[in-house]
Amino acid sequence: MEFTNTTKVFTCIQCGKCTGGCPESGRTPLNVRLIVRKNQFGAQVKNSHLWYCTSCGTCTVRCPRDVKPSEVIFDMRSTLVESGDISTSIQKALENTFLQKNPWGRARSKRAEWAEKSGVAIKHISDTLEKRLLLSCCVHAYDPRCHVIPVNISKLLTYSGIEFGILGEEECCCGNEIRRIGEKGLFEELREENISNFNRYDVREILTLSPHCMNTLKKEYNLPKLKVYHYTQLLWDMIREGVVKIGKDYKKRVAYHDPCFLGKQNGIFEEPRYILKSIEGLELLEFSRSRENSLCCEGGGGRMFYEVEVQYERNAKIRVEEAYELGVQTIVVSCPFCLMTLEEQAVEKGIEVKDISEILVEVLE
């Protein structure tokens, strides 16, 4: 199959920085430089190779000619989606999103089920004055392990007197992963529905719980009048201003894992660390690969819905091994994909994986 070249692809100088920084390179068949080169000539690329990309963005961040290699891969995937040349699991995720507005196909009526666990009164966005929307993300909405994150944030906001509202069953997938899978048409439908809701309820700012949601709303939705931010940014402001008071110690050695979509793609490195450093007794250690060079957990780019062909040591396992060698007791995350992928590997090493909100709730006065 031949793929259509784009003008920017021809500015590639084949320096190899994309492949050199790719977390999948050398361990999987993914070779970003070679894919871009073949795309320049309309040459065939083995379809399965395209699905190893986790959309971490390292190749795009490092490219000196702004080729955006990750976007080249998404475009090539789009051709596969259009022709129906995709795996059953990817096809199912897309069908689920079309029907139920989430890749898992869970009932839309259950979208805000997590709110019942919060123990606080949560308003619909239409009943709020400040029009601050708490956007939960599909993972938080439907995965039982991740329910704790919107529950914790809603409690912290309520106890601090910060008004917010949710969309409930009107909320739908932001489409970040859908676009990266290659379904551009479905992404546009999701985008239009979400923007319609934002406009209908006069939303003024959006507090996102997932870096993936934050990224697509900020960069791919064209919302110039809306403030979009991640919950760690708000939590740090609340601590710094004394709205949230920390009253207990957390005497453990922890390492913070920078999510790709929060860190290297959006430059948010400090706020999560400031939160952790403000907690007495907590010893914050750093992974050798952190910040811009953080090791991708491999949860993005559709990999949550697709099992690749080649068996290899997964990044999540490597990350847990690094934590074990550092003497880390708790790996702290701020992304639901990271939480799920790392926790699965950490059990056998006796290491906890916690969202930063879980630790903060533990140490409040």
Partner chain sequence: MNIVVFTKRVAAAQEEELKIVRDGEDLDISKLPFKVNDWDNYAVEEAVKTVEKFGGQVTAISLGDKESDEVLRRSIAMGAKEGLLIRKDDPIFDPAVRANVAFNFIKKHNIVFDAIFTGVQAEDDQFGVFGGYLAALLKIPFASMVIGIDEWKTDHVVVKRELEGGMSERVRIGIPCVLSIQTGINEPRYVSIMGIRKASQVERKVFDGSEYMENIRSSIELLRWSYPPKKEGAKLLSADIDSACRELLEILKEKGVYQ
Second form
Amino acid sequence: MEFTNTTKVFTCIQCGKCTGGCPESGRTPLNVRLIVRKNQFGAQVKNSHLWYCTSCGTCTVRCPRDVKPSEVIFDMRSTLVESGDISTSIQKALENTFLQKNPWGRARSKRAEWAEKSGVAIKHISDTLEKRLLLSCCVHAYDPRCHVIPVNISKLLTYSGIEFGILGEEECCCGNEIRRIGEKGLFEELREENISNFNRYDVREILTLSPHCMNTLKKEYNLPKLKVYHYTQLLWDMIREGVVKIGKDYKKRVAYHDPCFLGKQNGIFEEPRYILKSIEGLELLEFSRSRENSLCCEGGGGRMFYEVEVQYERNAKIRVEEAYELGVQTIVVSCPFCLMTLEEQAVEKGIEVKDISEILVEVLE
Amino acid sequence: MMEKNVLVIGGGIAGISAALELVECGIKVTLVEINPSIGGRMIQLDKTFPTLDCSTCTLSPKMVEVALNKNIELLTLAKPIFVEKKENRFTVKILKKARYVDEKKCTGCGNCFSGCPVYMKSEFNMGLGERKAVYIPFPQAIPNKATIDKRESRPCKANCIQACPINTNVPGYLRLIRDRKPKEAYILIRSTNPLPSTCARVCYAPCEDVCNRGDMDYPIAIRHLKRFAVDNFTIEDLPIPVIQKNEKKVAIIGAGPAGLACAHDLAVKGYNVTVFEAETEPGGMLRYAIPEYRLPKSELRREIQYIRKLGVEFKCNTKIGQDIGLPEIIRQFNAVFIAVGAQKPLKLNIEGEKLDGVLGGIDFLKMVHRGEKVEVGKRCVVIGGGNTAVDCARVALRLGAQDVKIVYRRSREEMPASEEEIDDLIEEGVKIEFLTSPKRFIGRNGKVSEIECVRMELGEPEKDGRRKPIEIVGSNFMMPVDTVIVAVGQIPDTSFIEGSELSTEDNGTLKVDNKTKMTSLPGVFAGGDVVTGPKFVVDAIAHGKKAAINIDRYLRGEELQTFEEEKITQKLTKDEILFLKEKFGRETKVRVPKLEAQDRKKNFFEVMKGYNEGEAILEAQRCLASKIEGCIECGECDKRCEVKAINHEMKDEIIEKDFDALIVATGFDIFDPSDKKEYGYGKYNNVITSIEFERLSSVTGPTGGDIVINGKIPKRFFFIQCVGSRDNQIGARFCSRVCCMYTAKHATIVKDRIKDSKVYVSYIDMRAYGKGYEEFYKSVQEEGVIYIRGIPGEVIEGRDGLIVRVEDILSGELREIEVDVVVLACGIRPKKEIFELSRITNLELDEYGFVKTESHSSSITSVQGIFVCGMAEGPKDIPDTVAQAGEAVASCLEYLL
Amino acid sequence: MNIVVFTKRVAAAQEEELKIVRDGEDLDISKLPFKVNDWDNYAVEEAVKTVEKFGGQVTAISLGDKESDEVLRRSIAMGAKEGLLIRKDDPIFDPAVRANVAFNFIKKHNIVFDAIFTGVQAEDDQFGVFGGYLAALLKIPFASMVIGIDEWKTDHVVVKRELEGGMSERVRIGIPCVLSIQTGINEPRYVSIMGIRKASQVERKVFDGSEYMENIRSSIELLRWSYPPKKEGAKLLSADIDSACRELLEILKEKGVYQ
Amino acid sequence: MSYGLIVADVRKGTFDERNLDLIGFCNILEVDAYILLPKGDYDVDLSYFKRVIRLNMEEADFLNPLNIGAIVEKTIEKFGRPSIIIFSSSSSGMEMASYLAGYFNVPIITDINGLSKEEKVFFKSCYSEKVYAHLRLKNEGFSVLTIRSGSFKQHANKKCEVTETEEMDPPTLSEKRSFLGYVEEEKQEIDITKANFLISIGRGVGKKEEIAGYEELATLLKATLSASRPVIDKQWLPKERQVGTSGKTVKPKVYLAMGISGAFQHIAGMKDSECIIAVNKDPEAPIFQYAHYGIIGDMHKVRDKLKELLKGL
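Since the structure above is the form predicted on its own, I would like to see how the form predicted together with the partner chain looks, so please show that one next.
In what comes next, the whole complex appears, and the chain from above leads the way.
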């Protein structure tokens, strides 16, 4: 296999910190350090090993040499993608994204189906004055479980008189996961399509619902003039400024699970917690592994579309067990990937998993 | 040859070595050190590698040598702030920070530390131990003088101290509560108050009235915070001080707050104190007038019990002038303190006051508290508007009266009872008939059955500023009643003075010299309500304490002290308020927890409940004095310093001096691993840094050399190397050079001190350069220390300790190792101050911030006449540092001569 | 060895609501995304795999509008040597016509091949005729539903054909021949966007489709479109488990998965 | 009067039920049904046909598309031109039909599933059943048609009073294609994507011990067992049996989902199945929105009942 060396692999001193912090190492054959090492040598890496990476970014954030091992892995994946040597489930996701701008290949025309559930009038971005774009993730758009998130946010914004618009059918996958799967060309196309949409409608700020979208828009799109933020940031502002008022109790023991793309990769730790702390009766517990050290749910980096071949105890399951031992009744998340992966495991433990907007909508006056 | 003068910047091993060598060569040296003591990092180390010599033993003599050498001028707490090179001389301005302790007077005795309520992390012990705001960093400090760590001035005027009749150090104990030291807070309170628990419940808190925080939002709930301190202290555990008994006997008449306070203070001073009390139990009004729901008697008894333990004898059921005469007492005792209080209820002097069912307020309360059965009937009316009236009404309610009313002739504004008490009363369902006055009591069969009342209106203000109530003619009405309690005030009962030379004032109080508390009879003092008329508990205590001081002086034949009653309190100015609001914002007062009205009005359970810790800390940190770092200028140190060395007015100085050359030996900083969240430093208290480990293992450290963490001796250790070294992300790509070896040293210390310990060291590659180092590394391994190649990715919480996740690179296996302690071998960072120094001296630094030197000579810098040695130039070990100091001196001499 | 693959660009309708417009006369596919016909994708992959194994080259031919160039680029990205577009902007619905056009094209340009691969059917019209029809016109042997090529010799191939009920048969076929490739015969490689971009640099020859239409007339008239009878959610079987299970077995039989 | 020439759908000596659709189709169009049958002992009621033409050739040769042209030529020579030549839309039917149409260069319509007799319009589905195309033949000669199975068999109810049976010698057989034999599916690796009939079990299965019962059911029904993620996660079935976005995408003829509520991820992996049958206790389970048939009931009870019925058969 041939590797591109766009990263700083040669500054790697093989300290092993990447492996030591990797949420997949020890339980799966993924050894980040070894992959970087082999990359230094141009030696063979077993293809399948590359797909264990969840793109949580822990190795990259912590690497003392700033080698960006995640990027090394994405580069190597991209070699596989170029050679066409990828699993059918990943292939399907990519082809679907090419075709319908979402990895499930669901009709683009149904992208804004959630809007009907909101019960409020949702404008197209072109019909708005402030050009504040609410950008949903493909997951929000097509997973019925996650519809509630854009629905809640649009309700909250509408009731608070905050203008926003959506792209509707024109909305297009942000490509965060696509880039991490290694399909750089497709990522570029998605980026171009999105940017041309933003330009066409003179979008001024983008309210993202998924940390994954926020991440790529902020870091990989080069949009210096656009303000990109996550909805927890806006919600906290709204609470702090009294635009929305919390009027009811939420008498439960709650733990907030930091999504990798919001937390460790983008440093947004406090806003979601502020929101939860401002709710009467809610007892906010902390996972031992929280904030920068939050345990990856394993939803990202294409893992949503690709199941690795070894079987092991999933992080989501471990996470739910941690919550169980803490006595948590509700795990609160702010990322659709986390919502889906954790909820799947939490059902059996009798723990609820909720998006933070779901809680907020419950306690509003 | 002209005398040469060299400035050495930095008092660590490099600076000390350089200074000592320079004076050897006849050069005069000024050694400036930014810290209060010289010694640098090396003095913090336990042992040095690879020889495992005691670091303190090696360095201390050199430090002493510096102190003793007349040719070394030592300036501590100092740093150069301006350097100008003129021809071959450097003009240097040195900022010498105020120490607030006169170095010449200070003997280093350490008395000042003990009273200081401000605990701070000890820099010497890397925060593992505490020091006070006034402190000497470590016993071997040079100079061995106290320093006050004053960082900013107190934003408030500390009126609370002034307003308190006994000058309680309120900011001090609030600070201690804030710092989770309620026991220390209690001790501080107790240092001026023998009845803290009582005051914590019933004091009228004049401190709160003048609290500057009240100028901003709400005054601090000081009394409740005192209550918190009291609740968190078991008085039974309070040790009896060593008392030097004398032969002198003092009689105290009346076991109320004044008497108790006086007895306490005199007993501590060694006097034989006998307290005469008419009632069956000591306590006075505290015992017999203040209701149980405000002050549980058990609390009072515990405080009195402590006074008994001090040797005070109580003679109860002994009424003066009845059971024993005053002259008799004066004859038997060397001094007397009269504190009988004001026990006689005032009368209304209206018709029917003698009827059955008409009771005096204080009499009523006493009856109840003696345990006598008092029938109040269904309808009870209390006449009066003071605290006694309120107490009577609430007691009557608790005794079963269904309809309790207070009749008061003025409006609520004029009511002298405390706001809080009035609120509670109304909450409990007592009605107040304002602007109403009784005209006469009408009886049936000799028992009161009705009151004829009349409505009042307010007229012109009287002398005391309150508006005079005037009867509204023809507004008379009848009020049916079963019991009437007249609580319109008390006066002292001074009948016992008959036949003595003592006399009373016109208002019936005992005549004393107000400034000394002595009566006209030498040796007979008086205080409390008997002198002042009904006042507050803390005023009585203050009198008792003042009397105690003067009784002591009297008995020792000293001149009596005169006490000024004047209180100066200062409000914040508008600008100050604005500034403080901006800085700290509005903070709501933490609500004082109390029993709900329906849960309390039928019983005598204590109404107020104490704060829990969280509430107390939250409230205490509102104190403006608690908002500042360092000294809060509470005055405790000053009180204790015998040589009066404390000087809060001291100012920073700038010393200007010329030098022929400079040697920079500013040393280094240690990487702060807080940002490496993955290691949990700051989150888990068993993750420590290597320098903290040094302190922990050092005999001069906080544990005296026992490696104890969280009260336990850890068995499993994990040392992580290269934390903050070879790290691009923090801009430190270099190897810190010393970590491999000092970690090996730590590992061997653990193995040596904890026999069955398990020690892991993780490393990237082993750097053991230097003579004997390789052998040292080998011997450490032979001791059973397990070296793992690979740096852990994270430290997470395990079932029974911390789990270190590390890839053993040599096997490619990810290991999750459970340990008790993780020690982070933090790397070397350039000293923060070097950047400033570089700016003022034009000294060039390398890309990391170390002083750039010529390649062939490691001490020659980019500026002629300025030399460098030690870590300021780059990471190196102690032998190299000392060697480089020598080289710097040699280069310097070469330059100078 | 030369393999010609016919590949078609089709509208991807699976996820979409397909709108019938103009009173049933037309289908509105303007908003649908277009893609390569799934079966053709397998055919291209099989052709590429075959030449990778036995040498030779793959020529991809598409009959369609100018956008059909996309599927040629894709084929090239997968490994086809060249791409030929028989450009015909009006869609040809009748498979017989399509086969005749292809036949004329092959004859006119004297295209030499050892085998022609087509997909079993196209996703849009679902005729499944083109390969067989063309083979007959060319008078060369044919096999459809090919799910495996077991042997490839100079004069013949042995292929596996999919039959019903999980059965398959093995047949030997002389070369040249036409094979209609069934899905599942392989796992088509992923074609990355980069790959397609690179493929764009290979020239695709374009031929005017009308030139091959002489004397060809369609005999099929497409009258209109209609929606199939509307399906409303799941048809619930009896509440009684016994009868529900019996009904279930009936359905399985009807669907031909259980005899 | 012209006739409809049915090319029999036979395989391994069996006369397939699908032929009934062809007969029904002829009946609706009111054309006489002629049938071409190879040598062999087929269990077929010949009274459906006006004429039965027994070809003196092996089944395998009969099913070879390269021979069908010559056979039809010979038939026409002998019996005149039919109006239509019809096949069933089976693997070989389609193969032969397309080749035959090309052989004569005549029009062909495949997979007919309905018709309007008056207009002579045939319906066929396009775009995966989304729409039907209404097609009319304009030609004068004959056409080739293939008929979707199950579409017309209910019309196969007309018997002919007289059935003429003719024997016919085959034409020269093509050597360019020869039948080598049937391939027995090697039962090595299970590939659920290739299965025709999947029984898929989900979280509702509850305990590992229950799995065996479903394996037995799958064996009885000759189905392949697959599962949704929770079952795979618990390692009750191997990874390769997982259906869903992160597992395999399947399109079997029948997908019998038992105890699967229908998470989005799962649906994405199976929604294109031809026929989805869902068994679930919860009538609100999302799977019912995608299923064609549903049984609201306990999956274990359904399993046991099915087993009972199958064993009793």
